[in-house]
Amino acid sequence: MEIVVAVKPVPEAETRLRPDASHASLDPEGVKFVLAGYDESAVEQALLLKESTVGSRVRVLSFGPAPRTEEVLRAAVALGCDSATWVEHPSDLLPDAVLSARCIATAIAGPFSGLVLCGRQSGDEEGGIFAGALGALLKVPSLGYATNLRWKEPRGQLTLQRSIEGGLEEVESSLPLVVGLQQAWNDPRTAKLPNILKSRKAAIEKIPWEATVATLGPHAIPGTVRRTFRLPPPRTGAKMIRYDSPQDAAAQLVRLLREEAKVFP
């Protein structure tokens, strides 16, 4: 089985963010970029399928600027992906999800008959439309989110579970297919030190931005424009309530919510 995993570098959750000079994007200076959380599940799911299906190979792709994109690709190779492709773009480009899907689709190229996995959504934009857009561009079916994806060898089909309100939905599908992963069978694995060292020397295929522009033409321009990137207002300090009884505390809390927070009319 040919398995392609599309991943995206996102800021580490504990990183302190700030806007750049234009206030249109994030200032990447000093920011550590890692695999998006759902992308980790997509990589794990791909590796589980590779281990359970003879002859499968995992190719990881990412669309982004240097150096963050190369770093997450090497992280995926250290986990066990067989090959990596970096679709480059200049650092001043602010792509949207549809442009990202177009660029990944050009890297996959040709009639595709395998499985494409990606995260349900990224941790920085959370648009949740990448899987659907990629499926439409590749002209193959897509599922926006799924869990517990397994390959049924005798039947040549994938079985997927989807979390829905009140329970789980089970879906069967043949290949080709694009799936947005919500989670894998188990928690994502951790790369071992020898594999990390090997990944630093692994060959990464690079597709220059000029080649992508030549293929996409006017479609290489983002369809949306990011106007402003700003941080939320700082949190105010907590206000302690002094009380003599639980009833007194409740009364004071209701009064503060009504008079100061303006939550109640």
Second form
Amino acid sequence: MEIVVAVKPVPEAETRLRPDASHASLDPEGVKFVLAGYDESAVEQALLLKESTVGSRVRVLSFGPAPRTEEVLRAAVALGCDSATWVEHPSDLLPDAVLSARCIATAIAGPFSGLVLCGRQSGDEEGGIFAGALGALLKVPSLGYATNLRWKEPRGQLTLQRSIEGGLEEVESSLPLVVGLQQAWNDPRTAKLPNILKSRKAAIEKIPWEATVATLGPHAIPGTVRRTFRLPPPRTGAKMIRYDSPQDAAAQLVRLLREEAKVFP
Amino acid sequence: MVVVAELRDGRLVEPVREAIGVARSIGGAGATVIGVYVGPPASEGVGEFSRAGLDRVVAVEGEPFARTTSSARARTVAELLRELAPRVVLLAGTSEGRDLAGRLAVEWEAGVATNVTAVEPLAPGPIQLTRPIFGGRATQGLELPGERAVLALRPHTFPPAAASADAAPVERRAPTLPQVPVGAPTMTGFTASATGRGPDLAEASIVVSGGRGVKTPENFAIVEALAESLGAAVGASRAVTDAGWRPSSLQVGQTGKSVSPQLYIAIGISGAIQHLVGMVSSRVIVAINSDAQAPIFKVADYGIAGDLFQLVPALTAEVRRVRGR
Ligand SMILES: Cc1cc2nc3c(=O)[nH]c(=O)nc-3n(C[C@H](O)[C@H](O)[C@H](O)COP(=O)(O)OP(=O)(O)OC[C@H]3O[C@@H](n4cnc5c(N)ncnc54)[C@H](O)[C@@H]3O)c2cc1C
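The form predicted together with the partner chain is what I need now, so please give it after the form predicted on its own.
All chains and molecules follow, beginning with the one already shown.
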């Protein structure tokens, strides 16, 4: 099976968010970008599928600026991906999910008959648009919120579950298919030191931005313009309820929720 | 303006009513709001949709749609959009709606944004939007410059449209495109939420979550009783789901679900950053924790420092009392 994983470098979870000078997006200065969250699950799922099927290969793709994109691709190689492709863009470009999908689709190239895995949403802007857009561009079915992918050999079918409102949906599909992964509940693997060292020297195929622009033409412009990046007013800490008894605490809280916060029916 | 319907168990889901409300408010008085339904035959649900505040409804019903996922329906929806030519398509920001959004953006060649929490009234020029990013730790102002836009709205953010007394006219059409393209994913089963009763975590307007402070799986019933008294969904920290006290589908946080209810009550949860990113965008946060220094109190609006085993049953009793049951 041909498995492609698309990943996006995102700020690590502990990052202190700050707007940049234009106040239009995150200031990347000093931020550590990592392979994280949903994308980590996508890589893990790809590797699990590779290990359970004969002759599968995992190719990891990422669209993004230097140096973070290359770092994240090397991290994926260290985890066990077989090859990596970096679709580069200038660091001042703020692409959106549809443009990212177009660039990844270009890099996949040709009629695609395998499986594409990605996070069901990116770890930063959390749009959940990429999988559907990529599926439409490749003209193959797509679905998000997936977990637990299994390959059923005799009939060449993929089974998976979707964790959606109201419950768990069981889905069966053949390939090609684009799947957006829900977080894996089991902790994804971590890379072993020798593999990390090896990944530093791994060859990474690089597609320069000029080549992508030549392919995409007018579509190489993001369809979304970021205008503002605001932090919510800092939460000033809880109003602590002083009480004489649990009953008193409960009565005060219910009164506050009703009369002050107005959230209690 | 077009609003795409989503039904569950044959009934219209609430976020679709919210989308109709937004279509009305951003479109202004003269706007026409058309409802589009593509799915399995559903006379009751389509009837409900037609009374949800729309000007007209176009329904494409076909039995095989019952087994397909959204990507199979996207082609039919996109075909209708090309014909109806709206400026904006509004979707409920459910898993279904968000799966559809990216496909429609490409198939109908439109700008797209999801998780939208504010939309400026439509005027000539780009559409102006707001949405939370980074798990609600920041807010992004966005512009969609194109002529067409697909917007999926964050559930529970906008007031639902008032139902209309008269049903809007419904135009029923037979599907023209293949409903289950060869090799397309098909649904083979569905297991209702492990919680069974109560609203679903991601959609609930009140969430009550328990953490390691609850100490045993049996004690978790204290958390569930409070949730039940409030009509809330039950959530949990990863400490609880990792220990197997409750299923992983209840986990809130970085590696679980992101929730943003009107009210989030954290019980015996310390407030690790990985938990916080999944719930800080809740409107009002209450924390109950025996450690007055617990980080959860820094993000909470109201805090009670004390023993959950005494406080939570008292709170459940008080809620029942004021609600008269
Ligand atoms: C990569 C990664 C991803 C993660 N993803 C998630 C995630 O998605 N969701 C998540 O929740 N966590 C996640 N975690 C784990 C997270 O770091 C915390 O370990 C976890 O949230 C702790 O859960 P807790 O607050 O229930 O437990 P604890 O941190 O142990 O806190 C228990 C709290 O209960 C209080 N308590 C004890 N007894 C009582 C009592 N009698 N009355 C009142 N209060 C009492 C204590 O004061 C304490 O504050 C992740 C961690 C990593 C490394």
